[in-house]
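The form predicted on its own is given below as one chain in structure tokens.
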Amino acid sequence: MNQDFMQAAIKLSREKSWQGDGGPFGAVIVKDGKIIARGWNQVLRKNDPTCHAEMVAIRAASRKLKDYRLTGCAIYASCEPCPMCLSALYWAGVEHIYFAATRKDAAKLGFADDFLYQELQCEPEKRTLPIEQMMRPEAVEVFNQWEKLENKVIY
């Protein structure tokens, strides 16, 4: 745990949100005691709902390391990661997550993070966004073909 790294994430959240890039969220990814990537919310600037601070930082770190696995890395985020970002951090293999503000703090400003955590606890048929399954056999057939590939990479 390093306060300087968290301070860097909070500084990004302040500066970039005041510039109008997006919400007040910043993140830095650290490896071997050094910041290797920075990210801030760019949803408004890029018109992309996936441009959360953590996602931007993950993309930058992966490019820098030339690896989709962020082994040995930690992230410092100015706010508790939303479900999308948390999932991406798991997929990337980040080894530690530090955060400052909570999803409840973000909810007070109108951000949907806490709602999404609640929504994910519901069975799919009880969620507010309608979800329907279709054509499973065709999709599973592709899975079965892919499983037989010799050069496949599981991630």
The other form holds:
There are 2 protein chains.
Amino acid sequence: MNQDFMQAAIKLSREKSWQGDGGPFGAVIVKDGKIIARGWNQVLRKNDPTCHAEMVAIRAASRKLKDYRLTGCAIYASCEPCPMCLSALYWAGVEHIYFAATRKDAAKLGFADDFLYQELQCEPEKRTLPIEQMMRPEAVEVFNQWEKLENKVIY
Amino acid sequence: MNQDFMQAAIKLSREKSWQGDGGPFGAVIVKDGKIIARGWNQVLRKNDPTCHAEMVAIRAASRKLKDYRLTGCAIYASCEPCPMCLSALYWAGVEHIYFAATRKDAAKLGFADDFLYQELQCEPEKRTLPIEQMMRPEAVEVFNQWEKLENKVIY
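Structure of the form predicted in complex with a further copy of the same chain (previous: the form predicted on its own):
Starting with the chain above, the whole complex follows.
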């Protein structure tokens, strides 16, 4: 069963990248033993750097379930999720990740997944992407006011 | 000038969260001294766990520039980007990040940003979200075939 789901993800990785949608990455999301959403890399097709296979699958599953929490769901991804996709899977509350190829396999093709994991482990001042803080008090004041709202929702 | 951009991001964080779209987070993307895209958290409004302020802004900027690379762009975010958003900013090629509140400030409200940074620094087997490998050879075979395509694009 698991193998059928991963096979579906790998099939997407092959077919969609061959037609030029993006890199060779596919994913399916499974709930109660059924595939409820499919995703494949569409960075090129949609000119959208966030359209990794897992992200597309998460968004499709959320639309289907009408819920931003994918409770009871597992994802089968043809490659180890990059830090963007891994974090999105946490935010979505996906409960199990299965993957096939690794970040190192993706790096051999020229993709930055492995590099990104290294960057995120650096202290901010040692990263290659400069990051700078400013105006914290103004933003924290909004947080403080928001915290007092009665109808606020934390996700 | 910088302060005006951050003020715009903070304004979005206040106004949009008050109307119930999502958490109190806003962001703007700037190119050549002008705001080209705005984003705010819409996780609740859109039932989409990926709709953080920075992600919404990146996607809007990509649509505007018709490019998945946001060359020459900076982002002003009312809060330090979570690992999902930070990684997306790398994938997009954004060149400078400015932020106001910190991941710790967000944690005080109950958001998982700080926790997520900790999870990503763990070895996979020590994370709270189980992750498991299977069928690597089948996926790597697709990578190997893809690598031989003449028209492949690596981003």
